[in-house]
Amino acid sequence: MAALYRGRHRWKRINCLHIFSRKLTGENDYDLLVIGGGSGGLACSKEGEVLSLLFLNFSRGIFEEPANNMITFLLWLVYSITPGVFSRPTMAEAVQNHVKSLNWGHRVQLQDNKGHSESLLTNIVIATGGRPKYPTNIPGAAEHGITSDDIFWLKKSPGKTLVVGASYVALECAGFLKGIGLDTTVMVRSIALRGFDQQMAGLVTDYMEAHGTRFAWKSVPNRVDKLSSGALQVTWTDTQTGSEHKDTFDSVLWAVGRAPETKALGLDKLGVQLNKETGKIVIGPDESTSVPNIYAFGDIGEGRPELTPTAIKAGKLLARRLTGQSTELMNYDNVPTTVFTPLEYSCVGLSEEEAEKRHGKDGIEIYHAFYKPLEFTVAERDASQCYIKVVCEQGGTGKILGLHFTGPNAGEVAQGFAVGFQ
């Protein structure tokens, strides 16, 4: 998604760059470009009330949106209430006239105008997002495998599946897939939910296993087969044992990152400084690059949070900043945060670990409680990983430094208390 803008307020114009584009036609100059076509890039098209000219692709990632998170996660509550009468075609083929629907409203807000081949900008927004990676050390694991963009588009059920990977968007696929009545398995190298309060992510990894889903905790693939039955034989190694073990299933989910949509934009040429290591670019405060009036954010920033909220409203106000209308920056301290898994877990502040690495284990003071959502008394469901934990500063104030939550709804519950943390 490529668009320009060129409305009422108008910027100071140094250093203007000249960017060719191709399939554009018309007369004027442009005073900004915005690549990128996901949430963060319209909303900081639509904030600055920009005129699309090119449309490439607008992403379908399922697990990309909270909506769609949450649509998911009914599918998965609405299985396991009424077993028996799950329809995954239907279900495909609402997920998939649902996104298409989005699309389709973003093409006809942004189709109406148009430019020329050779534009003189006075700035630039990158916010093309990632995509999820393929391992590239293990032999047909991109041959053979999926991702968490696939699962809506297969043209059959994926079966039996291994999920590798133990990030949010891994445990969001697993849960979803066993509560949709599929057999799975999640592969853990090390922990769950790296980054994530650890006792809280036992919680949620628990839950999952007392309702189904498998997990092969501290292994590594080491390579994926297609028997002629159709059938996907992976080899893996236990890293405890060393012992190797194989089994096959019908599909192959990697969910072992996301990687920076940089390489086919040609930023070296300009010398835009990236990260080696991650491919992101590296960014200010304001999102401003090393390269004047090219500016960045969202997933493709460096140390940004990958969560499309947050792009939304960076993006929102990264344009208000362009044209002049506010000199508020993104805040991206204490930004609340939900993992749709069965048993949804939610946070805002520090993890248990981060707080005592910032304050020592005597810095920190933590109040904690089990408890039973009346959803679950009345269904006599098992309540035993809904839980609630704040963690304190030691002596003075108590000042809350991290707040962390597994129940139903727990993203809803979160977002009051996160006010409090602003």
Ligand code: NAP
The other form holds:
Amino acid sequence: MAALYRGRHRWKRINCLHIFSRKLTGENDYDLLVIGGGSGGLACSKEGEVLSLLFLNFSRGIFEEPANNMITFLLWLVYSITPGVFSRPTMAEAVQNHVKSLNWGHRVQLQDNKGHSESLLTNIVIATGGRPKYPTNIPGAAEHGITSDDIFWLKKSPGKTLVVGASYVALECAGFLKGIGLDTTVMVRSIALRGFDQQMAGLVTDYMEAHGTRFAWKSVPNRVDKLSSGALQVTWTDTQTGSEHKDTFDSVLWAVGRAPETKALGLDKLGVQLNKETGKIVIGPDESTSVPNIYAFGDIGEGRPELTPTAIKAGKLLARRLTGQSTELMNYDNVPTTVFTPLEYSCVGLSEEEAEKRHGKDGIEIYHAFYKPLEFTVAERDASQCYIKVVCEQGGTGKILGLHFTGPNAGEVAQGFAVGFQ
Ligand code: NAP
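Show the form predicted in complex with the named molecule, please, because up to now only the form predicted alone has appeared in this conversation.
What follows is the whole complex; the chain from before opens it.
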């Protein structure tokens, strides 16, 4: 595979992928070939270079900043603007410039490092991540809808928006769309933030509702039609009552999950085992696939958390292991995570529901408190949803199983506690 891409500093387009290839020693061998230019792939490539590996990095032409990082950045931008002076074109330009600056930085870092290697062994690392998906069974969904990938590149305001889905991406997008003053509705077919502590999820959505985001609970979309006015008419069913509803929106944003980018790679021809249901690559604790010398990590790996920092760390550790510099494996236990909703929610460890499932209702003990953040006091902001909950084992050492926090800068707060979980 590497032999296909010999030559110095050149770009090629093959199978819709731009290929950035570099040959540093004059030999025709590559020690590490990284497919995917997301955060994880870049981290692996850069670490590989630091450790004197040659690399090929396949990407889509620009290095991709994952949607969730951009959402965080945009949220920061939205929440730090002075009310009344917000300008959408300025925001869009700021986001685009930020992405371009990141891409430039990555390119410079990748090109400036000097790598040398004696090794002739070729390892292939797949870090192609996933892409937002559209539902396939809803007429007009893909034709008229957008996803979180598009939101930063729209030429005009999305206007009145329906966000379909109720997980990270949906709630974060709805949070910042409402934050910039748009009429925003979230359509939830079952529960919000599946897999998270449901009491905490309730606080997050209560806060959003109290600040003007509408929720269509227990509702499933049936079709999207474009009217002659250009407005999008969405028809949906309230599954509790069975009644059908219609409303018009300027944009319909699908946040119904992400699909792994494995199809175009022809992995079946190599015999790389995929999970048939999810399409993700089956990998071991050392990120190895079913084929020797082919590794995969990040969102593309079955059962791995779809989180940028986790992919970055896993990519770095993999590069170190492949060069024999280290044997350290990635620790996927107790990874903290933050939902960047208008009221942030961060957690580490088990939800109350999961702790109850594993230890029994009588086997756990909950410590909790509503609190008022100092910054809410002078501004007299409502702190009804600011809450901390610690889930512990009952008796014995009272081991902490999970920690959950809603409030300003929750992500920063939880990071410190997360260290104690390791
Ligand atoms: P997700 O976690 O897979 O959630 C998909 C959501 O869409 C669920 O609420 C699901 O409802 C709903 N849904 C699926 N199909 C639907 C349909 N046909 N009609 C209506 N609703 C439908 O996907 P995501 O929110 O896009 O996030 C993707 C991944 O990115 C996540 O695993 C997350 O780890 C990561 N992420 C992380 C961050 C962060 O760290 N801050 C931010 C963004 C994304 P049900 O619950 O009923 O299935």
